[in-house]
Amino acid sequence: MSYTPDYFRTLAAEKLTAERFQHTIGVEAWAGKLALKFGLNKQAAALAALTHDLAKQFSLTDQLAKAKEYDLIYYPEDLDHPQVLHGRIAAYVLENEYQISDRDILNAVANHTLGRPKMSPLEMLIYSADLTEPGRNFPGVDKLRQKLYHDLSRGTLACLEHTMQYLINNKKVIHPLTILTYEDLKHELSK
């Protein structure tokens, strides 16, 4: 069977809370918007929008069971934090289950919380439409929005910057994999 954006944006409907599938909804937009704008594959952008959170129905306690199941600890900060794993439970499933074999979609799902350095065109868009979508309303995010729309690459550097801000302004822990993948794009960039 070939899956389409329809089928996954109908799933979404079924399977997250109405909260849930409205930002999953904004994603899809913002993301549609950004990869017209840079020349991405509208459809991958729709499939990765609309996929990216899908895991987040189950519980942390059962992502974190399913983490360990699928063999998806990749830190030890996962399992002190295992809100950072639905990324990588969605991609598993979509490809095991669903047999999405694109892995540039399959990166965008599983890296759309973290990030990680080398992050592909695809990825980034996921990773920050994921945090500037229309419904997000916070300081900031419409100047955030701004640059992605600039700027891909520097746009989500931006998105990086402010998410590890927020962490550090709110005494949370910034996973490790975060600080790489701020690290190596800052590096692209300033060459």
The other form holds:
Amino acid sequence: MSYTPDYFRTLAAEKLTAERFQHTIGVEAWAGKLALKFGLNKQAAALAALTHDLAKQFSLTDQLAKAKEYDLIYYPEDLDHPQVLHGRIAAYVLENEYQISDRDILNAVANHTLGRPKMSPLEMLIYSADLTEPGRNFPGVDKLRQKLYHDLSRGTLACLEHTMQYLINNKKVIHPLTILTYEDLKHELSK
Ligand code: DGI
Ligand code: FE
Ligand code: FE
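Form predicted on its own already given; the form predicted in complex with ligand DGI follows:
Following is the full complex, with the preceding chain placed first.
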């Protein structure tokens, strides 16, 4: 059995709510355009896009339990904010139940919520396409899309800045990985 984008699109349609499925195919479409623009593997982008939120079908309580069971708790903050865990859980399931072995795809899924220092182009692509897919309509999203299409790394930095500002405005805790990702990319781009 080979697990193709078509397979995971059907799985996502079955498992996810209609709204989350719409979001998922929005990420697939936008990630596909960006992959073409930046010379990245379109099939890999589609696979990561279609699977990135698959673990969101589980309740937060179940996500927390699975993350503990699979040894996916890396920071104390993970326990206080279990909504950041679903990417890691999806990547674990893809590797262990679907025999997906492409490390870059697994990393892109695992790190789509918080990023990580030294993200690959595919990881940046999925992180940013998730925030700016066609269904998102927050103020400034078009500017982010333009920045991204122009320059993947600088666009991703702008996405991180947007997310941090959003968290500050809403008095939410900025996860340490979000900060590390931001500082790493900013440093990388200042060289
Ligand atoms: O799964 P999505 O809704 O498509 O988007 P996501 O995976 O980027 O975000 C999932 C949730 O994680 C969303 O509610 C925002 C939250 N989040 C992302 N970064 C941080 C965060 N929450 C906190 N407290 N701190 C972060 O740095
Ligand atoms: Fe997500
Ligand atoms: Fe998402």
